[in-house]
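Here's a solo chain for you in structure tokens, the form predicted alone.
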Amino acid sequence: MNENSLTGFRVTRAGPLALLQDAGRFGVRQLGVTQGGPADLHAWAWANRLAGNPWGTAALEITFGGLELVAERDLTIALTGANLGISHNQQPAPRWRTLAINAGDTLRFGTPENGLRAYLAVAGGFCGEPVLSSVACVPREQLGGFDGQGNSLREGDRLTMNQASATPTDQVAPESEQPDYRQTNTLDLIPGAQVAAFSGRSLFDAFNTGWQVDQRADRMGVRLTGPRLQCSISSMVSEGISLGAVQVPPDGQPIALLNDRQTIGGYPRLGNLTPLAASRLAQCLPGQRVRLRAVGSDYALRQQRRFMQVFG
């Protein structure tokens, strides 16, 4: 936090999980420290772009809703991601575009209507206490966030921000970039090093049947329930785990690992979701259906490059 930071919001009601997230904490996995960062990279990136912020600027990730904020100064913000029944002064708040609010205005986040995680960016960006060169909040590791201790927002907190260098003009994300998270999602997966160890029937089922998002889902990972996948590998040496890795434990039900995952794991991997596929999965509510689609690394790299080019 710098000496020129300003108070932007006061928390008058804390939801179950509202976290400060910049792009993530990198270069520290050899220390056993995970990356953190936005579970939905796509929505987080668009929130910052609409607010006129450069890549990597910290924004709020609000999961499930239940949050209430009061503005303590005039602000320009952007709301993207899930529709959590967000209201601005008791009126529906526009999403996927810039929004000017005044000191004393109230933002309320209700319950999930379409998606699971909403993102709030403010022009200038939120600021917090950097830990290992990032403010990404990982509660399990007690790192990052506004206080540097990995705490989610609590009632009475004051959210600080940087002075905006310029007020962004009215911006709207293209309709093609505004997902309907209720749809059955097809998630791109790059087959992994152990894919040949799965039975032929398991590979057919993995990519030709639907999977259901289990109740056991958080920022560490999402368990998928469906046909039991069988693998000839009973044990293996633990290896590094990347964002989107799909591990298959002995019960045959895949687990897609997300931002707050452990840094190593010893289960065989079906493959790895692309970053944008992991983002889409992070918006799925328990019980929602998804499908897996095998893609090559060249395709996945082109897809990621096109996405990143939008944000410079």
Contents of the next structure:
Amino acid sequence: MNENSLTGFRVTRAGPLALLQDAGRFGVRQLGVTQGGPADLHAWAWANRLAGNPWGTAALEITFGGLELVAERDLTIALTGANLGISHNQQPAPRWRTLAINAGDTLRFGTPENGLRAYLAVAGGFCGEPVLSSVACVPREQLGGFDGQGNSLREGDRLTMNQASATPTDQVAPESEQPDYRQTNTLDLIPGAQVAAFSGRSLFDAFNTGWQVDQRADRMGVRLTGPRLQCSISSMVSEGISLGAVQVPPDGQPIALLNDRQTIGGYPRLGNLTPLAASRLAQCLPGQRVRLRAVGSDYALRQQRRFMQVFG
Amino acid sequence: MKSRLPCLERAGLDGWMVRLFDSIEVDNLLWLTALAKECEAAFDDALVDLVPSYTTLLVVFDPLRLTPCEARQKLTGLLAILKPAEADTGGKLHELPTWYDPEAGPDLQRVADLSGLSVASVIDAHSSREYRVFALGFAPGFAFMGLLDASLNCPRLDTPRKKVPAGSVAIAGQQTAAYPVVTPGGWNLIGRTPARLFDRNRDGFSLLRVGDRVRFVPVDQEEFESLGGDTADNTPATYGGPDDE
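The form predicted in complex with its partner chain, contrasted with the form predicted alone above:
Time for the whole complex; same chain goes first.
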């Protein structure tokens, strides 16, 4: 926060989980500090883009819904990601486009209709108290957020922001960038070192059967249930875990590790979801079906470059 | 499964796992520390993160600046000429005052029973060694240290505690650690330290860093409290966090 910061919104009702997220906390894994940042990088990046903000600007990640905000001034905003039944002054709020709202206007997030996490960016960007060079909010570590203490938004909070300095170059996201999160998603996975330690049957199952997103899913990781995967390694000496790692504990049910994952761990891994696949998984509701698809890193790199190109 | 070491393993689009060793030895640190330093210089701005652990170094890079193939070439080049860090440059020495007592260390008796030692001998065995920090992880500032005296080798609890008080000194397998904050945890609790292990007002936040040396120094309850130690169960754990520290 700085002396030029303004109040953008007042929180009139706090939902279950609304977190401030910039791109994440980097260069600090050696301290045992996790990455944080938006669970759906794709939708978060588009929210900032449509609000005219540079890459890395802090935006709100609203999980499940329930949040209600009142604008404290005239604002340019963008809503992307999940359709959480969002209304603007009781009218359905348009998503994936630049939106002008007025002081006193109300934004209300209902319940998930398509996807799990919505993103709200404001032109100029929200500003919080950086901890280890990031405002990414990680409640488990009590780091980041508006106050630096890792708190989810609470009723009565006043959300600080910077004065907008640029106008958005894109005002609408192309249709092709607005996913239907309800589809059976195919998640790209780059096979990793222990893949050969899984039985042939398990590898066949891993990539040829559907997986169900379990109730046990949060910003740390998402459990998938399905056929039991057999691995000749049951545990290993703990080692670093990168984003999207799909680890398989002895119960044979994989866990895809997301932004708030523990920094090291000792279960064998099938490999890593690509960043875009991890984003997509973060939008899946419990019970939803997903499939895993093995891809090469060249393919994954081309996908990532195509995605990042938009954000220059 | 034996593979030739060192080797490079793919860790997603933006990472390589450098596997240097297949078992935990104190000397691993000299090589891992040296490699981390070389990576910082060689990758420069393209380096996103380094995660050292007992036998490996995870190198995370920016795939838009460096293709996985280019990153691999850099690492191969570094490994070809890698020399271990000097043994005597190994880390800062920390003395952690520790109150060993059944009240602060409810598993002292369990450890004594499992190891066939008296409680006094358990305390003596734990506090008479110097440990090295192999890795940080699980929670901010949580340092995995070793190696324990072989007689103290005890398995984790069958059912992890939902809430381990901050400052708890614990052991599991060949390792020892102190919990920086209240978290769930499955290690055997044998005492408690008043040291502030993770402090956002400290430069670098974490008291302990990979490669540092640590001694646990027995203190009585009075001294523990005078050093700021909290004998209560501190504040409650507010989340259902990981249980695989």
